[in-house]
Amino acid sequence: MALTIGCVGCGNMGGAIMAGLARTGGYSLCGYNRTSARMQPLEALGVSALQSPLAVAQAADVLILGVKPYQAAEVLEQMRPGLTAEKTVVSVAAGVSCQRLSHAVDGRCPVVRCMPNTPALVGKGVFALCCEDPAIPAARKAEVLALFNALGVCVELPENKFTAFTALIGAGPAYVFAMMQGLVQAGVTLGFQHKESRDMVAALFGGCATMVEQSTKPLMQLRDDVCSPGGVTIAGVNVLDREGLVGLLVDSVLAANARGKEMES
């Protein structure tokens, strides 16, 4: 028997969540969501909306809290008459740490935190998933990380590893963005149109993932293998060292890493 997988909160994380399982097929999926329009798109996939917090709680196997972090006792405290031992709770309220579920949950329930990154919205998502509870049956973990790796890539990680993956997973995004608007910049400086020159940088990052993933050369190597002795790529490549760019972005990560834990304590 399938699975029934439920949201509250199908705003752009949930909604990309419910949206990507819809489209991977094998779930009865239902969802809510305080604003009633956002349901629509979901619907038209398949996905039932129902009238309440409470009453997707008691219509899933698979709750997928995705509301933001403010409000998530609040929402997790109407949906706790609906909660029994035989279902279980993935949150993604980023900050919302397994402890604090449980609580909010009065241990009715396993509880399951997420992190996704934005990517996630396009199918393209890496999850964090923190499956510490010992509440957590084995077959249930399994169906849980099963859900994730369909809409991605899904790591399994101590709660305590979570402010790190952030930081550099999480954050990650942002980090790649400006520099692919750098090189946007660039080209558009050369005289390419925006949307040319987008587009080509677009279809460099990736094809260069393509062939990370692909490949088992070192990352040094794979650079190394572009540039010619005296060539084009080895005077550009020159600058990037002399600037430090890698002690930039490591910098860049310990910094957020940092600011994680600030927020944490």
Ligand SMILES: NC(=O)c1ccc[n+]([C@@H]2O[C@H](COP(=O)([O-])OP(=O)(O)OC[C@H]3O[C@@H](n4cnc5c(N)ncnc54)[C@H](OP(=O)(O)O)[C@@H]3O)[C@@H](O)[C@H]2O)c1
The other form holds:
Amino acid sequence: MALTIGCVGCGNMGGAIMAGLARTGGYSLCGYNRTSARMQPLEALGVSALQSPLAVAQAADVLILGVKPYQAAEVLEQMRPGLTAEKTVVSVAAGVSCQRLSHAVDGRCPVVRCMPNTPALVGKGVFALCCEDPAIPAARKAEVLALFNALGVCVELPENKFTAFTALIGAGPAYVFAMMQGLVQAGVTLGFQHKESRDMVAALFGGCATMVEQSTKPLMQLRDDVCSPGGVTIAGVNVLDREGLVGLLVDSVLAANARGKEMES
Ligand SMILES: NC(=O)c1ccc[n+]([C@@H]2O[C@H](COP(=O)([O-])OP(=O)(O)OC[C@H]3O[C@@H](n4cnc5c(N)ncnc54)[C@H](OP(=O)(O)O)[C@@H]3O)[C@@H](O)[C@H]2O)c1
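Alright, leaving the form predicted on its own aside, put up the form predicted together with this ligand.
What follows is the whole complex; the chain from before opens it.
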């Protein structure tokens, strides 16, 4: 029988996960959102709209918690009477630890902490999952990992790596968008229309990402392959090296990680 996935809090992230699963197929889907109008696009994809968090807890095997971090405990309390050891709560609430989740469900069911990044909103997310709760049966853990693997790239991480993941991949889109902005701006400076430049730069990043995925060559080798002796690219690359782009990126991620640790303590 198909696994039933329920989502409480079908906003940007919860809604994107449910829409992704609806497109993947093979699951029975249901959800509840405080503002019921937000369920309509999901209903059109085959997600049943239920009437309360408790109704979702009773109906589903895997429960995605998609509310804001400060709402998580209150919503889990409403779901609590419907939770049993056979169910699993998967929370995407940033910064809400497994310990806090277990406490909020009063130990009634296993919990999984998930950290997505914003490209999840367009079906290209990177998800970190922490499945350290010893109460999760191996089969359920495999089901949860398969579910998120269907939505993008999914990595299983110990909880003590979540801050590092957040600094690198959660914050990652901001670094990438900043690099894209610089290139788009350069394109406009060279006389391209803004949209033309933006579309070309988006395709550039997409194409390079595919090359990196498909190749085992070191990144520096891929970079050097583009630099003909005495040519155009090496002239640009020399400036990047002189100004230290690589070191700047490393420092940016380390600063984000330090800030994440500060916020945890
Ligand atoms: N967006 C991201 O890129 C991102 C990245 C990493 C992690 N996250 C995590 O994802 C979670 C959701 O973020 P978001 O950006 O998707 O926010 P969002 O769009 O505001 O979604 C939250 C949804 O929860 C609903 N909600 C609030 N209280 C509820 C309740 N009692 N019962 C049912 N539904 C309720 C809200 O309903 P209304 O429509 O009535 O407000 C809203 O639709 C957060 O915990 C955040 O930390 C998001």
